[in-house]
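A single chain comes next, written as structure tokens; it is the form predicted alone.
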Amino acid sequence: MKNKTQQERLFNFGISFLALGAFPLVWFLSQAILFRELTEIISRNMLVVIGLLVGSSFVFLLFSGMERLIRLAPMEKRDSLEARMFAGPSIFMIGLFLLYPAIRTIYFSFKDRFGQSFNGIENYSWAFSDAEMLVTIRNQIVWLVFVVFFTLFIGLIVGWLSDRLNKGEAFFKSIVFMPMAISAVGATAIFKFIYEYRPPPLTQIGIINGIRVSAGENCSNNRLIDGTLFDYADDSCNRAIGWLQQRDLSGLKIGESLEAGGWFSNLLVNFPLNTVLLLIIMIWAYTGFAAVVFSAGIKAIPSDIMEAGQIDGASEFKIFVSIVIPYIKSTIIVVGTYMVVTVLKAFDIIYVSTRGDLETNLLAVKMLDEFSKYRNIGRSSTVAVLIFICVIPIIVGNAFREKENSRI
């Protein structure tokens, strides 16, 4: 009974190891193996079709080959073995592809420019002195304070009201959630146009500053009428702002009476503009991602019970801070978490806006800079460690959060 129980364990183990390690393993070997030496001889939509036939017929084969053994197990033992046939080519995937990368990752965050000898923790040190990088540290702060805090605020607002609706709560929904789908690259682009900036006498083209310097009696952005030019030049018009130039107010009016202040007044002189214009971006796109879903989570609540609230005279501000959002927790937590990572992987607005000049970088794109236009994968390898260490707090909160929820 002893030895019939051992090889039952030895059985399940080799399955076991057969599923999370050697099935994957053997998998993926041979797939490069074979796609390695077919790069050189058929062309690659060829290519293509071959690894769609092949790679998907040897997938076939082999948990094919894995349920025929699985079959020869206990009839008690066979669930959570054919669970660990699925999940081991995930798991042989994501530390490929995922765990790997980043431990390699931070080996290289200790060496130096070209990756070959140890520098300690040189790297770490220029990532808290550098000036720019301090620049870039301080923008991505303010993206991750600014963005999630307002996408979630209004995205409450907007998903509460839209609920309130009697008539068209479909059609305001589709409105406000249609910036979601427009590409970031196409929603900074269409902003760029918002905030253009061209210098005197030129048209200004922006939006922004067009109706800037067409304010006044006597001031328009060169218009010809009855034969006659109106422009901005007079000194009674408004001149045009170059507003993603704006490091901070010190160049505009307001920067000149703050500057007479106090130290608060000298702190708003610093007030990064340019970045703040830029974030502005992401909120406007992401708010309608964040009303559509806390319009699902506030129409979960049971009716019963904000007709208690209304019923005991609650004003719909008290139903909205009592009921809705105690309510919605969870689904506030999750979408701000969503927005802590997409922000902290912010590329597109800024690479297509500014490509990070004027004190106007981010993180992911400083991690690109370093890589490929300054060609130090030592400091590059260090922002994206940087990126990561700001993601684990958002990770393990995560975790112990569904745990607690588990065990309700």
Second form
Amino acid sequence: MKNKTQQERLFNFGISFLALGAFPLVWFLSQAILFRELTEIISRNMLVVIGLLVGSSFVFLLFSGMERLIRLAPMEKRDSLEARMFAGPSIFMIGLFLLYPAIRTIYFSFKDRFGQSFNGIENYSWAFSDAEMLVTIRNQIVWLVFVVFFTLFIGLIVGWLSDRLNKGEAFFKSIVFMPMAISAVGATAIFKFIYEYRPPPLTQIGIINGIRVSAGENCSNNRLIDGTLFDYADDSCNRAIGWLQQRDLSGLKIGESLEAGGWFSNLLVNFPLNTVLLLIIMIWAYTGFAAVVFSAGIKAIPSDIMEAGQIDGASEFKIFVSIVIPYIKSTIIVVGTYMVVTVLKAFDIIYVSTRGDLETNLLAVKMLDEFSKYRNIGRSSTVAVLIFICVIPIIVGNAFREKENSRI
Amino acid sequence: MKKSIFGLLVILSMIAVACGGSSLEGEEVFITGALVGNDAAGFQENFDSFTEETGIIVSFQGSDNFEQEIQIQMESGDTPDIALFPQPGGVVDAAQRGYLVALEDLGVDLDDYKANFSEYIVGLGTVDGVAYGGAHAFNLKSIVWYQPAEFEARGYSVPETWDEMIALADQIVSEGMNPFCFGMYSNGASGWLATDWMEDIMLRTGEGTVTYDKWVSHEIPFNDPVVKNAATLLSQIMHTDGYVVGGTDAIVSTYFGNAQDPMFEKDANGNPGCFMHRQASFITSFWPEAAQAGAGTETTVFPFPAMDDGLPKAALGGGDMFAVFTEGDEAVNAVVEYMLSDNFFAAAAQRPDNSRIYGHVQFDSSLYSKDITRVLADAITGALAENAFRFDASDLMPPEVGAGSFWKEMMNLAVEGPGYVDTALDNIEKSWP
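Mind sharing the form predicted in complex with the partner chain? What's above is the form predicted alone.
In what comes next, the whole complex appears, and the chain from above leads the way.
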């Protein structure tokens, strides 16, 4: 009896090995080798046609082949095998396109600039000692704190207030949500016009500088009135400021009176103005998203709880803090998690605006800089690994929370 | 039956050979590079007559992200036949990593090549004595843009020496105007304009090209007195009150492409915002459209003034360089030979939108469509003949310096003022790998 089960087990193992391991692997490799050889022989156009024909039947034949093999297994085993059959290819693909590059990146982060010989943890000690790298890490932290806090905060307020509107809620929300429809590159282009700077005698075309230089008596943004030109060349007029080039507040009037002293004034003296101006773009782009999600969460709160609160004489603020926030806590955490990951990946805003100049860099752009500008594969990989490490606790935390939730 | 098909094939192939006249008929050669738009179209046009003659089909694919893409292609082994690198540094880097084919193995006569493009240019694409890079188009940086009409109206004469330029600048300031336009903000490359100024001064002080070459190869430290002198002179331009329109704020904040705009803008008294702008030949394409038409006439150039006596007329420039990845392909060899010949650039030069300058000394400069291009081309070939043409130093230094600390410290120097010169140079010296 025992013998038979062992034999059965062996048989089952053989089938699952064949169906889920050997067959897909052989099938995949044969296709890969076939196409590698074909590219050498036939022309590009022919290759496209063949690729379309063979490629589309590839998946079909893969699954029908696996199915055939699974049918050899005893009835009661088939279900679990079939489930694995469908999960298998995607796990394999994730392994090939995500896991393998990730492992290779970690491996390269211990190598030199050409990725040839090992140099221990040198890249990592560089990452935490190089002045430019430290500024990049500081910026990433500033972005994380400001962007995540303000998108959640403004999003909550907008979500809550729009829910209180008697009419026009949909219109209001779609206005706030609108920036989400613009790509980050487009949003950055818009804000670049807001922050735009031209050298002084020229008309300021940026909104902020245009308003600045027009303020005050006899100051105008190069306007012709009755044939005389009113400009801002006068010393009494405000200067135009290159906003994205201001690393601190020293270019502003409030900056002039600042002196390093206590921790707060130290903080102000080193206030990274251009970084903050850039992260505003992201806040603007994502607040609508947060607001809409929160609004949906708030709508799901049963009205009797709210009414109970109102009957008990709680103020609007009290209801917001004691009922709304605890009720949509999980939504807040989900949006917050999403924002943290998005900020860690933030790339396009910096890439399009300053490209990391004047201490505005972020890790994702720095990774590319190290790869293509400084041609240092080791350091580039190291920066990639740092981003990866930053994301891990969030993913793990999320997974734990999910487990807790399902236990309840 | 079989026989007749075979016979037909033989006849067909004979006809093909007879018509083509060359065994390379129909061969394809693939080139990638950073050229886009008009420049890419001009580059492609250069091969029209070649394709007609040889039957080799050359296709060029330009990309804004060429420098990233070629790195990835080299890593994955999916390289084009030929790549046109925007800087010689890319060629040297690829050669050191063993991806490139030496020019000698492609059948290039190195002595001819050196005679046609100068030994210095060939040396830029050389690693351990083996030449890999093929010279292509150049631009000239040692020039100062000005408007002759504005100079004449005020009785200014074109300065021929640095001291004359400073005297002229002082005069302009004393008359209540600003002599220089200077803007060096550039996304991801801010500061490069100041490095260009430094290089021009370096070429004209000390021992000229000799100290320049030592500086590039780090035989003299970055805080050497010669370099310090150059930085001090640059700081004089940047920080003397009234010299630069808009002051240091404008230097740091103005996008380099907008920097010259004040020159085209007249104030209430009819004075332009600035009178002189030191910038490379390609700046014309950044000008306002109205000003572009006057390039070479209304707005033209004088050479960067001479400084120390007894040095040859130096020219600073930049340029691209191609390198070959495919070995042992006759078609590729033929393309390389053609790309290094004196009539290669003819088609592109005649395009009305062309502002690129071919580096071949025997190239007929009368072919250039614009007058200004011809003037600049003659300056380059003249300097090449005197061995006084030098490449942008920051492009030749290790990227940590040339694309990193050098740019960054020049920005800091502009912000911090003349007292920062020593700190800036010390910091760059420290960052040299």
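Positions refer to the first chain, counted from 1. What we label the rigid core is the largest C-alpha set whose atoms superpose within 1.5 Å from one form to the other. This structure is a prediction, so every number in the text was calculated from the model and none was measured.
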property: Core-superposed C-alpha of residue 214 shifting 2 Å or more between the two forms; result: no
property: Residue 203: Cα shift of 2 Å or greater between the two forms (core-aligned); result: no
property: Residue 358 C-alpha shift between the two forms of 2 Å or more, rigid core reference; result: no
